[in-house]
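Only one chain is shown below, in structure tokens, and it's the form predicted on its own.
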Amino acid sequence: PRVATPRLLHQRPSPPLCARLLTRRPLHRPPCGLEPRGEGYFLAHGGTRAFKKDAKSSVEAPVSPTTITDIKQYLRTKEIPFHDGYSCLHTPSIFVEPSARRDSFSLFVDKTTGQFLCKDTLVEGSWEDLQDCLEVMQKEEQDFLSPRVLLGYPESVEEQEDREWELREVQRIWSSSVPFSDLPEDEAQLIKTMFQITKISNATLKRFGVRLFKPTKSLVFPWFGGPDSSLKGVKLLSAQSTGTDKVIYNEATVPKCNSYYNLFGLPLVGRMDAEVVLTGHELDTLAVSQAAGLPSVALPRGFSCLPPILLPYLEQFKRVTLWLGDDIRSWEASKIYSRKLGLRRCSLVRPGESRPRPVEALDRGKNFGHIIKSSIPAAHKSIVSFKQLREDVYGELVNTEQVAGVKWGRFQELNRILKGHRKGELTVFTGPTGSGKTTFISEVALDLCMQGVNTLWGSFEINNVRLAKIMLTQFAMQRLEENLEQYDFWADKFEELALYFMTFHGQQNIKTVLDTMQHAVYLYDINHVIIDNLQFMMGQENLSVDKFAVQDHIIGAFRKFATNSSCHVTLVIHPRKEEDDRELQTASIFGSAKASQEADNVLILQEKKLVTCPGRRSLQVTKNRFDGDVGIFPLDFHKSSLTFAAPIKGRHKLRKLAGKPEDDEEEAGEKEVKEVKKEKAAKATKTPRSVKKGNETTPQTPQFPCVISFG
């Protein structure tokens, strides 16, 4: 259900999330992860959060989209000096008396959302807010508003006793927690070597406030935020071995994961520093202050996020470094934030062996000053030359893994063929009706999004209810209506995925459903959006009475998209209608022209459906843009979890099609097959099934070697 929107001062239509004091309301207990035992607490490796209906997690289309010419527009029209900076526009606080403002433009409006924040206060909320407050301030002829003008949600009784006991929650970690200056110095060397930062030093342990809560064994670095600069709530990290000389890092925050916009190292940065670099992990910025001696923050949830609240903190820089990782995904983080941030004053640290991630550089002895001198501007002119990509095509050639996208968990087959999930692509998939495309395509995406590729689900058939209670099925792996007992254990793994979904049942407008991607891509930083399916949104379009130019126009929509959002956009398109004994192919796809020539990758669910046995159902990639491999492989439907898998017992190898190169694989894979069918035939007590053609019966020969099992 849509949370309603409350009352303003001057009502006008206004999106859901309306304005409300930065510290948000805390909705959950225990913490991200941290969960109770005995006296102390363990670091749970994934982190839990209690089920509970979050505003978040469904993504509408902007009210009356805004744009920077309109709001400069506004503001002159209000005579509201301002000042043009690069993410955000700088105007004089609202909610300051003006003999009282220490700034006389903390208040920033974002250029590309309209959001407004006032440092000085912590007041926040929407372009449609602000309007409102600056014409009641006209009216009443006032020269500032008091900030609690502008409340969010009444709170709950529930909500006030979660928000006053995660404050407690925080207060007592805190004072828990033991210096590093007050350690035993063997204590203090041992914590140093499990977290392999014995390069860091005590002093700078020490200047940023890192502690150690001995009952987990994990560093404490604290949130220091507001015009108090008071404690508003930690991050814990843990340290696994795994037995080579890496380490898995584990964090757990307090407050939610959601919730926790924490610009770890802000409080030292001075007023007038013009510089900053930014990272993505904390024990980064630790190393880049001690080593480089400039002023570093790091983000709140490493390189897969960057919330727009937290642009205003990093308005004041002429230059920003970001050094976010040492591998690709990294890298793409890092072009896609400089976009958001200007990209005129950014620069980019490019992975590399001779630039590590920072930790990793200071141990190594590296020189920081000549790793952040090197880094590339991130501007660059719409014609470049080999030799500025040189640098980019010998890290496709070095880092080829990383380079084919992110790996999925339970489809080995889909990597064998397409690689991995590469952004900026677009994906047209199809099949018959009826034959679980949703399904399907919701556990693909599911098994991405637990892979840390944040996902916007866009469902037109079917609402978000029924999708999300599958993927929930999907999620847990059994029928959780047969096990209610366990739902609030897999709800809140589940509410902690980067999964959203839009708020469209029915057919949509094209361009509506662009901007809701867009908001959501500079918002959430989606990677993946799935729309489902595209005949929804041709009845609402008038371009032209041939069906077959407006869904051209479509599809050229989404392709444009992805491109310049570096964004992968899955597109499911139903199939003509074919008959029931006939494999599809790419041109039975419904005004194929256009959709196979812009799509990178076709995928097409087969289903035989006079067969019953295993193999009914298959999985066959028709193009793949990225290297050209094709294949076909077949799925097993579980019914009791909802999911799709090859099979894994048996000894099977992918069907190439005819009349590609690997014709060797191809007779290597079908003498493979010829021994497993004879091997299934020896063992076989009961004739093969058959299938009825007219008068006749003829046995039924499957496409794919059954599954046999040795168990």
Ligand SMILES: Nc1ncnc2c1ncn2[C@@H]1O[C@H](COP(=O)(O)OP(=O)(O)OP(=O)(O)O)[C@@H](O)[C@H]1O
Given for the second form:
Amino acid sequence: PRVATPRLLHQRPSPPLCARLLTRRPLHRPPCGLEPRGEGYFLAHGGTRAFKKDAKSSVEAPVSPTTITDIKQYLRTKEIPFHDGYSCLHTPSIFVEPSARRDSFSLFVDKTTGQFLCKDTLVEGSWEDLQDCLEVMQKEEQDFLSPRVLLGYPESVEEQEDREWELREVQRIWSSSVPFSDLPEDEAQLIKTMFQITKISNATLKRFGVRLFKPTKSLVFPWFGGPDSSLKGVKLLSAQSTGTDKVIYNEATVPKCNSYYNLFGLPLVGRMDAEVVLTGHELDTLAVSQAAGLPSVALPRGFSCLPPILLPYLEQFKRVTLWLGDDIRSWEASKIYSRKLGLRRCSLVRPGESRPRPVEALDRGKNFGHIIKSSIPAAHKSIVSFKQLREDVYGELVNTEQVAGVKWGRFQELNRILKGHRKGELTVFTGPTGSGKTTFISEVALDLCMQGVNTLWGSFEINNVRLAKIMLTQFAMQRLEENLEQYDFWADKFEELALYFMTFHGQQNIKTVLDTMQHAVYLYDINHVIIDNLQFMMGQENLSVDKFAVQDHIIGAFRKFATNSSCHVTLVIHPRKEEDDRELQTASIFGSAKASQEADNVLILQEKKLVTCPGRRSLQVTKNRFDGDVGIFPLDFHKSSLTFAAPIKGRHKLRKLAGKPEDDEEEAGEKEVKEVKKEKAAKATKTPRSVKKGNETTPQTPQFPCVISFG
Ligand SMILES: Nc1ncnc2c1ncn2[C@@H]1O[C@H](COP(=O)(O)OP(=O)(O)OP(=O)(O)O)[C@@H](O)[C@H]1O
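Switch over from the form predicted on its own to the form predicted in complex with the named molecule, please.
Every component of the complex follows; first up is the chain already shown.
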């Protein structure tokens, strides 16, 4: 029979399970930072916690930036007792009758956002929602609010159907999958060999409830959760041989990955356990549990994010060891997550030859006790000696490719000049008015997002629908207007990208924008923010002041944000002056030398109107702090897919600039006429572009972040 393939599993959106609190005064504030899920709706996340399909990717400014001091002060005035935890404050749940409270402090308030979650009832909401609840309780002189006062948010027929479909799908997969102990020994061994987990025992697989879904030979990892520990979802992992000794693993989840909030392994954690090893994969958690005998849980989407809604489940641990993988990206993620989890209880396993990822360490017979013991405390001192830096420096020397950052799949020339996209950098991007800046930077950012770089867009000039339309066209690489029957297919794939949009439009205050960015970094582990464009933060009132001083100040603020948040910021800036006959230069953008110093990378979209090729642009890198290489390369624009590509091979070669950029471009222009005839002939035989990832070259279909490849 046709079975649940990853594609099939993702065809249906998961519905929101929302509930509304009936209060005397209407709740009017939307949950902090997210597009309103209706007015004042609470989410009772019974497992399939999901946001509205059309709203999940929007990020608003935090309602009123809440500080931990404000939260504590408020709770004190309401005489609510609380414990000061690592990431959350713990209070008695107001949704459970006092006599029935199993755990006296089961309501968790996130110290950064004020979001709350009651672990007993799974009611969650914003800080403002919680305040409203407390006010109602006080007014009505009640000592708790029954979850029964929460009214189900009326689901549309479609949403209801989706939810039912999903529940059936979870049950169907689970009931037709087989425990390993029920498999004939040789079959079990064959499967283990396929997944390179021959050292994981049947007993371990049984303890964690891992099964085999025979029709697709997929491992099934269950998600048990909620007060009744019921089955909330499943993750399927399938293995595919590449012909060499490498295996590619594909993952699919029900509900789909952006509403799959499972810390795999959590049901096995005892109430008194004080130590946990946090891993980036279910198989790693099995390995840690078996080899180290320690509680271990796995993040639901690998090391790509640690959703704050999971933090309450990690509050009980006095020590958290983060062992997220074996490369620089997982190492960087572990440093960032330790800030969310509370630095003083976290220690990090530094990837290295003697410290591979857990499942590989098990395979190679490594000493887990030793690896975990030698993990590095996350709390760092501000003054360090070379002795402490020694391993970091060594790591950078042996992993030069990874240190250079994430590579573009569609822009090999950018890889050659910039080497990659790195965290914590500031890129300034400019070009003449209407030259295609937004269109180009949209594709550049989309490319990275498809490689797993969590992305936040601040598009102040064009609205999010138009921007998303451009990106979707670039993603599908075709004019979807003419292929509407393919819309759902591409939209479903596109929805899986970790791509978020700020809901701002028009002039904005820089502080509000920075607060929102900070908020999104915390909520969604954003790695790349694009601001299009800086002019929308200049403000009208500043016109009397020196415009370039204001611009410098704003660039400085984004620089600081990029460094402090380990997040790459790309800033689109209109040029200062434009003269038809001259190319732009770094000096065309900045008000002062100070500002040009702040940027790590400066990119210029050069537009030279050539009779033979009017759409031709060039991208010039005039600054590259990472390794100093600068250069320029031509770009052809494909109007139907809104994408850019290097002209056909052999026409223009990448030139590193030793001297004036103008000279090179001039040269390119002269060649234009001679080569246009060749191009026409070549166009007829042009082959589709490939997306290169790792060592394999895959066809035009892009890679999606939910498909995690390792091995
Ligand atoms: N290389 C190109 N050749 C021709 N048209 C292009 C090219 N790149 C983009 N366009 C088209 O030009 C229009 C303007 O593009 P876009 O909004 O990206 O420019 P921009 O530089 O961001 O504009 P602005 O200066 O107003 O911010 C769009 O319709 C886009 O599809």
